[in-house]
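A single chain, nothing else alongside it, follows as structure tokens in the form predicted alone.
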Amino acid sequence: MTQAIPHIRAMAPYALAELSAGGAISLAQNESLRPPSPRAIALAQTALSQSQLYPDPDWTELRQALSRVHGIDPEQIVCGTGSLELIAALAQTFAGPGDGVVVPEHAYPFFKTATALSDARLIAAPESGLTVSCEAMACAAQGAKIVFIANPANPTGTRIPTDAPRRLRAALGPEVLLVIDEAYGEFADHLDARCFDMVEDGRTVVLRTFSKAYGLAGARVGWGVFPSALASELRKVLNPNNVSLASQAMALGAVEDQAYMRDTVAQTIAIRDAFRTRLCAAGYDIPETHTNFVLIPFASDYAAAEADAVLKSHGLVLRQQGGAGLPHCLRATVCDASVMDRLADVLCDMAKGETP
């Protein structure tokens, strides 16, 4: 019987979020608070009428729009079907069997999947207070090929200031590729300067996505800023027609409507912070978050599982975090304020020892 190659057979399937069913509301996938910009939808409708054509393999209009908004050389931009494709391609291109790939202790689980796909060796560096420790990452990276960090981080929601990745880069050897995944970067851009200029050293990549702040999770569009030499190598392993015609059009419309995106971010932050404040007042120890989700720690793994069951009985589906090494936590995506109030009601009742 035909079998997969050994390191693929040894992999566990990637654990997807539990989807809602029977009228339940899913707060498990970090989807956007609201639909994409009307301009994105309008451009997609036009693109659909041209679906007999292959998409632009160079994402030309989208790269030019991103260049105008972020002040980036368009030749340094590479697009993918979500940032997941770019993460997997980076691991496949720059790490091989037995090579060390360093991730934080509570890393975004797909970093681990990408490492396994390349038959590389995963090295988990300790975190400090659910936050990436650049010192621990640098120590763990001796002899490694790639260091992955997410900033802000998933699933913790915490972030390190912009000078921290710069210190990490300085501490890494010249042979180590640093990949900074900023999937939630738009929720923290107002705090300090961005990291896009770090790619100029030739050893750093910065990734972003349209799935979160832009509301295009279903369109699957990610992008990154790459040193030119690395971009050329990475493109060898990408599908040459990876981002569909309609998805490129939607992303173009979304990036051209920065006001809509910023309003989405502002609404999300307001609802998120009100929810977190209410839970903290009820006695929950909620880490500060810089994303569109909230991590909710419980007293034990059992308490988290019990809370999960109670929430499901109320038609609310959160994301369990055992896969990120946090089995005592649930993660809640920020959505409509009425839903967050309903979630807070149940959790606050549980904190008071009441059975909702």
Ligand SMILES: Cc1ncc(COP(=O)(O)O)c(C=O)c1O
Contents of the next structure:
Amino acid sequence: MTQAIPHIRAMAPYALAELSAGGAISLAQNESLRPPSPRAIALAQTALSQSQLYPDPDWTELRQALSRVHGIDPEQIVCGTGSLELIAALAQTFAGPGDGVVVPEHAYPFFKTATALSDARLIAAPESGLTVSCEAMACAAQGAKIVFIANPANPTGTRIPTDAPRRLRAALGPEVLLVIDEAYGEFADHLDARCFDMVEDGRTVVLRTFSKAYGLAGARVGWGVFPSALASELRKVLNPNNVSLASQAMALGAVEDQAYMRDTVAQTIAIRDAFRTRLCAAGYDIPETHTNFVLIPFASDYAAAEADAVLKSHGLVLRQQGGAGLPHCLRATVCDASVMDRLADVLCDMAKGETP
Ligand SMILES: Cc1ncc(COP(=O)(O)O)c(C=O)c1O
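How about the form predicted together with this ligand, since we already have the form predicted alone?
Once more the chain from above appears, this time first in line as the rest of the complex follows.
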């Protein structure tokens, strides 16, 4: 019988959110609270009518637009089918069987999947108060090949201080590749101090995505800033025609409409902060978040599972965070205000000991 090679056989399938409940509202995947910019949709419609053609393998227009908006060299940009493709390709390209890959204790679970795909060795570094500890990461990275952090992080929502990525870089050996995943960077208040120029050192990569603030999760477009020597190696691993014609057009339209993206971010933050304030007033200990989701801790794993079931019975699907070592927490994506009010009503009743 044909069998997968041993390290793939040993892997569990990637656990996505359980969204089977018909008519339920998903607050489980950190998608945007509103559809993409009308400009993105208009450009995609034109692109769809040209879909007999392969897409641009070099993402030329999209890279030029990103370069204009962020002031970075287009030659340093690589695009992927979501940042997931780039994360997996980074692990595949720069770590092999048995090599050390360091992630934080409550890491975004796909970092672990990417490590397993490469048959590399996962090393988890302790966090400090649900926040990445650069000291612990640097300590764990002795002899390792890659360090992955998300900043802001998923599922904690926390971020490290503005100067911390540079301190982490300085504490790592020159042979270690540092990957800073800024999937939620547009929501954070350190936008202007972003890390893109760190790639100049030749051993740091910064990732972004169109799936969150730009509302294009369904289009699957991620991008990153890479030292050019690393980009050339990584591109050998990527599908040479990875991002579809329509998706490139959508991402181009989205990046050209910065006002719409900023408005999405502002709406998300206002709804998120009102929700968090209400829950804190009801007695929940909600960590400060710099993303489009909120982490909700409960007294125990059991209490979180019970709350999850009650919320599902109200048609609200959140995500329990066992995969990130936080099984006593549920994570809620920020949706529109009426959905967040419904969610807060149920959670506040629970806090009062009323089973809704
Ligand atoms: C930290 C982090 N990185 C990467 C991703 C994957 O994003 P994409 O849709 O670009 O593959 C996510 C998605 O939730 C995420 O939370």
